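What follows is one chain in structure tokens, specifically the form predicted alone.
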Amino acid sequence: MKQMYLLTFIFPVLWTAFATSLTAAERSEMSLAQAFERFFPIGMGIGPQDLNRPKVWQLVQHHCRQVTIENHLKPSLVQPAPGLWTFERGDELVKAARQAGLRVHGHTLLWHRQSPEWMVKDSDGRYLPAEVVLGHIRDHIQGVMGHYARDIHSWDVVNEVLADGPSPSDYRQSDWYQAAGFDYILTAFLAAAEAQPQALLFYNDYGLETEPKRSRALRLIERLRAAGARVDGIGIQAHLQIGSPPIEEIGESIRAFAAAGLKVHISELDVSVHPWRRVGSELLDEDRRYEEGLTHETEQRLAQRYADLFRLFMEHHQHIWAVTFWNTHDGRSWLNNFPVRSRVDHPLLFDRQLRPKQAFSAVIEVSAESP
């Protein structure tokens, strides 16, 4: 394994060899696809802010083999009312997307988050009977994968349904849930694999590198097996903070989920530099510690951290399905407003003025290690 002393020295003069190398017309550092192309393609999460910037959409398509649509394919802005079907910012995209060549992963069919609440709910507030609901379930996902059919052929059925902590039950209390039970989640599968036989359906979610979400996951999925549903992968979302959780828990999981014959995604990396807060939490003082930039240490652990995860998933790269980073500069991480907002942060490989950091310096190494 590398130390540390090549992240002090070796690191920073790539990182100012490729800064300086950037033109308008081309990107010129290594791409993060070629590099990985032996072992797992590389994606990130995409929306229109990207498309419309060129300098954006060209470090995508430089350093990726396959895009996730980040909001545009959600429920609540596919079809925000019964039959109202509104594709035209997904359409864009996925449009954007194939037309240079990369692979469009469909990300979600249900969520408790951006789904209308018409589906769930009558004009007065109260739930559906659970028959309306599972028929407003069926109809969705067959108009979304029939209207993408074409150029979408991978999916996040359902995302975010187990719960959270110590909690008696496995299952988030969601809307969703409260009208329909477990139904709901076996319905969105069969339909989806109704809809589209040849399609991979995937279950996504956060917390799963860790206890207790990685055995619920798992009995998730015997469940919805035993029940006649066809799962074929999982999504870690993998949202991690710079010192946690440690390497051998995601390696755990990564291992767990692959015995079950999933494929694995890591589907929306990041690495936050800050330790995790309550959401909504006010902004303090030792928030605002990295508004003008990283510290020269704290920029050595995320490329340490990063090397480290990135030698985790060579090392299980026979089950690494895809590797996709969760937007595509830290100007546009959801993280500089989440869980406290306004909070700067710093947790990917492409600084604000898309610049390559350190930390893609030391990924860009480990790829040229054997697995």
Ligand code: GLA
The other form holds:
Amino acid sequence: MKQMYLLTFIFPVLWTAFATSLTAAERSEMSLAQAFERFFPIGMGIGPQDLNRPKVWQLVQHHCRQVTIENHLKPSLVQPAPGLWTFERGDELVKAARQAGLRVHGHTLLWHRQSPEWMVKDSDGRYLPAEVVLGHIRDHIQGVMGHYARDIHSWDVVNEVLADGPSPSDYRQSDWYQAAGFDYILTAFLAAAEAQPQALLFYNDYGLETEPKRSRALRLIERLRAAGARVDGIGIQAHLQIGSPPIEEIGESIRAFAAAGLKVHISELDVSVHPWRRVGSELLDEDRRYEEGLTHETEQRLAQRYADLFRLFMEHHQHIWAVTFWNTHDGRSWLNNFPVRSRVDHPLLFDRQLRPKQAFSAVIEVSAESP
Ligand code: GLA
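Please supply the coordinates for the form predicted together with ligand GLA, as a counterpart to the form predicted alone shown previously.
Below is the entire complex, every chain and molecule, led by the chain shown above.
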């Protein structure tokens, strides 16, 4: 009770007084994990590149309470051929994280990308019978969750199974869906609950910040639950842009998912400084204006965007399970190659030299406010 009182009333006052009294230089030394301790854990998506660079690994340990393994637990990396389990790289990352006292979030048991073809097709490229595919899913999930049962207690069970944009079906028409329909998603959640009854089970996707995917996700969760599956949380990937989507939209999604009784993981947060302009379905690629660095104005806009986002997350902190950045620093971001190959982006809080950006200070300052 006393602890509760200290945490709710005394700590915020002391923290605000402390954080606002710091100079800019002192703020740049602060830890994100500490700054947001009273709201939610901070995480980052990591890979061997981060572990092998001592300065980056130090940054991860300083700023995070948890990590997501970016690639090395995905199906094609842990079971490239039937029964051939290749856990070595994943083990190294999990072990290093655990030794550093970091919680590890499992990503991902099933995905239409980075999954080996043998799970869904025969050697002539024909879909396997649904029952065979579902058997592969069960074996795979038991194998991976069993292997990491001691160290990983939360998993993205399936990733990105929903359709984008206008679509007659809620579901992505992936090989998995072609081969086994909705049952492949259901089987994955049932198998995960059976493999590790205590683990938190998440659905993870991009575009959940807006419609139509917000409602599609809610329908998916409802259908899974109606069929007897347990879904504990939802990963809003939050691959955002500097100008969109609007903060109110993102808030709308957090509230809708929370109302459905889901924990919300902001699971792959980054903010591209490039607008993604489309003509029809074509992405325009003329925005190579930040090759040498950000302009002062864009640096400030990015800081403002991050401040707005963290204010929103703080406002909903009771429902936010964790906020995970994708990835550690600007040089490591996938956005330097997506949606346009080798176009420089600056989507994170740390630049290529691992220096905290204005966006970092903005976020630290926000942490001192009352939600
Ligand atoms: C998706 C996946 C991640 C990662 C990113 C690109 O969001 O969920 O695992 O592959 O794409 O880096």
